[in-house]
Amino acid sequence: MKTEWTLKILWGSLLLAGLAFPLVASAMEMEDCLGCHSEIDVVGEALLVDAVKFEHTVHAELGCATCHSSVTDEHPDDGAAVSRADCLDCHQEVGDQYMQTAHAENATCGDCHDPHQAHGLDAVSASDMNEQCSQCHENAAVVEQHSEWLPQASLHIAKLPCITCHTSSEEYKIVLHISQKQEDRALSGYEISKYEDLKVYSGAKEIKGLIDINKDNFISLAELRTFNLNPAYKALHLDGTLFPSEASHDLTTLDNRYDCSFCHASGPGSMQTSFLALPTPDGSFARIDVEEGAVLDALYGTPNFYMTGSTRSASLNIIGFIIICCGFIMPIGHGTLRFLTRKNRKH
Ligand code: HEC
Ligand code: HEC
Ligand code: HEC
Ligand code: HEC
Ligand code: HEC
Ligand code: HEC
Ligand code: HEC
């Protein structure tokens, strides 16, 4: 009776394992694929797949020839096509969400996902996303389109996922980067710090160190604060925007993006919610929690905490001293990010 029912279970996940991995007609592993693929020498600039930003993605567990299931012990000297799985197969939920949108005549998944480096949410930059839009929407003719009701729009395309604009979700967080100063940049002249340059602060240590400073996975207020104040870390700076909490397919523009006190209020209390994304040395981010409320009490605890003046040029305090005397309260997009960043403007 026992072994009966092991026997069934048995069969039942290889059976199991068949649908999902379809056999396949090649016993190269990805690691043979790899030695040719990520050879330019051997395959040539389009055929190259980057085994590091490969390995880190969770595609890599499937295995090369799980998606190219075609492929053959005597590829490529048989001149034979490679088939490529598509992305449906496998990802039935987002493509049903995907098609209804009117945008899924103008993009396939391919056109924004590179499969060999596909990632989540969490372990994208703003600028990661938007670059995937930027292909199509230039980003020149976007600042422009959006200019028309949204004062900087430049720094918002840059600061903001589009996505926070144009898909919904449930819930919004706020995601901190470490920036720093780029001399040969226009606009704010800060850009995300790479892994490598926030090596050159943390040494042999882990850069999780710069801020975690007892290493607990988790960002407090203090902690925050320190990092902050240290003379040390004077050309680094911290960066907050709102990202959705999920990536919905939803392609669409939400209505109340107009509306500025989305952001720049004190908000709701999930956006309270916040991590630190910090860069991993194959290009994508790890995100850490950050104390809940604490971007909104290092605001709020600060006494000689103030905006107009702040900003990092005239234009900018010209336009927010009119936002003030509007009556729009914008702590969130300035507060906390104002306050995070303020020692920066200092000098
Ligand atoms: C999750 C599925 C998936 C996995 C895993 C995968 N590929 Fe691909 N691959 C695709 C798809 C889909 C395309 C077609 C992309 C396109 O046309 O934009 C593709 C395209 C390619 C191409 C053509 C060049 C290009 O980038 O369009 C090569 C070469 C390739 N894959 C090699 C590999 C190798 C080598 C591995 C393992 C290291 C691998 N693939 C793993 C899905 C996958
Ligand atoms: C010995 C080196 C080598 C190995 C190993 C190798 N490839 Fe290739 N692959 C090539 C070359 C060279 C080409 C270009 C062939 C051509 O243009 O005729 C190619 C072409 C491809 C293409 C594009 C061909 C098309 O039909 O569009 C895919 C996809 C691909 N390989 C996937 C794989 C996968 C998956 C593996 C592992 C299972 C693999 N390759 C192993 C050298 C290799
Ligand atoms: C053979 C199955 C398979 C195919 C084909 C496939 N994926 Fe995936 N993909 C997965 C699995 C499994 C995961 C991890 C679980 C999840 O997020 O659904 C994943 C995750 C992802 C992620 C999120 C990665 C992360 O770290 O959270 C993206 C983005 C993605 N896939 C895009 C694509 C795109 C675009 C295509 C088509 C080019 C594609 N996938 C084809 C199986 C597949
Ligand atoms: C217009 C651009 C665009 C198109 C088209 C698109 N995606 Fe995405 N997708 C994104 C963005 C932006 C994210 C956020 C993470 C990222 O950038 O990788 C994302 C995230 C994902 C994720 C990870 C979800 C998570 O929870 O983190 C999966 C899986 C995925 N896409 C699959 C697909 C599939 C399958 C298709 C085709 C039906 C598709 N995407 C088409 C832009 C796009
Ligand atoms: C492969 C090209 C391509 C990519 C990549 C792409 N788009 Fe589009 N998108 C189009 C085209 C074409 C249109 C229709 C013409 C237009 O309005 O510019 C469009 C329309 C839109 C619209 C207005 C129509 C609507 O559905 O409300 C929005 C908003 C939009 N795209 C946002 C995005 C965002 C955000 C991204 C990145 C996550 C993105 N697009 C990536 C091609 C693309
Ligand atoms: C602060 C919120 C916000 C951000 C960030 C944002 N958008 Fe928009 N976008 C909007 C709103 C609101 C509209 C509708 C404007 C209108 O009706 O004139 C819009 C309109 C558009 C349109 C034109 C739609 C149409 O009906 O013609 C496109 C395309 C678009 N956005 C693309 C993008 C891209 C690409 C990015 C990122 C580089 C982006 N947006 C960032 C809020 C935003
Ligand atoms: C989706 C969220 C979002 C929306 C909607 C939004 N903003 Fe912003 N805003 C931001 C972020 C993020 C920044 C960048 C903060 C930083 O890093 O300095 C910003 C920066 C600004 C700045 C630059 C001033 C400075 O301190 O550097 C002004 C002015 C501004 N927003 C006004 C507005 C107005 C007016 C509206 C409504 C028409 C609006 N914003 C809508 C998120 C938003």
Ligand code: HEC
Second form
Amino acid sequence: MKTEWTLKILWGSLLLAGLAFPLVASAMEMEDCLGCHSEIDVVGEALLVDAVKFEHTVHAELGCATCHSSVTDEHPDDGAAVSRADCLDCHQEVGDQYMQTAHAENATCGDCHDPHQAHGLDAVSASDMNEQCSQCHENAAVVEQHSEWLPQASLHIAKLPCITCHTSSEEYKIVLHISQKQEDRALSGYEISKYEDLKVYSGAKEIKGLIDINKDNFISLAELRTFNLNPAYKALHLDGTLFPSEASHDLTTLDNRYDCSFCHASGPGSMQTSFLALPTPDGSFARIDVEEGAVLDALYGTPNFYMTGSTRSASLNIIGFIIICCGFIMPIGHGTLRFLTRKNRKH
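Same protein, different condition: the form predicted together with the named molecule was shown, now please give the form predicted on its own.
Coming up is the bare chain, nothing alongside it.
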């Protein structure tokens, strides 16, 4: 009898615990949090979270309560302080790399990365990356320092993300963006197109249809040629840059980055492959594979992206070869003719 009552009490306790646990676990859903924190009039600028950008991050998959575990269904009326997880709780390996650098003494994770807008390496542009660096490193000072050894330092710094060189990644990838002419500028420069810019051209269709004509998530050389020659896109062109293959917080500059041939040579396999990064509504980018060899084709692949020592044109190579051959034919032919007619010229 005593055993029976003990079991009933035990099962009752487990039932109550089972009912109570989901109430605590689901005290505040992400939708509830964003309902207030996406409104500047409700929470102010300091606590504002861009719901569209946040919902497309990896952190959104974890939910708000994963990092802010103290929040209850009574928040904010309960007056309790909101807990905040440490980045190193999940990113310990990254933290170990970063703590070995000089940056660790001057900047925390949050100084460079907004946890509510955190994206992977594939989803950001070079200009977005360099904006983080420019918070501390003034562009003029960086150019002056690099000019001591790097030819055309200003051009390199304008076209490359800083981490292309300041990284422990051994390899890199070529990433193409669609850039748009800025008519409001005196010199009419180009800037990477935003999602809204390209929607003007695509209308109701997906923007990738501007260049991925058959919508197979693969950009062929024929599609690149069609895009480049389309008069409707005369204000658009493909611009390229080099990204490290792996994200790293070890900011060591490897010795091969001081060697011009690391980038300006057609031999490495990375020069044969490239990706097109298209903007998305949330401000990030999505990459699409491009047919091998696009970057090496100066006329039809990427006519506005030229890398000295790397970019090639098969047509121009043939024309150049013919010119060289003609240059040899003239003296050789003339010399041969004189040799064959030497007896007739004795007198």
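Positions refer to the first chain, counted from 1. Heads up, when I say rigid core I mean the largest set of C-alphas that superpose within 1.5 Å between the two forms. Remember, it's a predicted structure, so these values are computed and weren't measured experimentally.
- When two forms of a protein are overlaid on their rigid core, residues whose CA moves 2 Å or more are considered shifted, and C90 is not one of them between the two forms.
- The two forms, fitted on the rigid core, differ between the two forms by less than 2 Å at the CA of D250.
- After superposing the rigid core, the C-alpha of D216 moves by less than 2 Å between the two forms.
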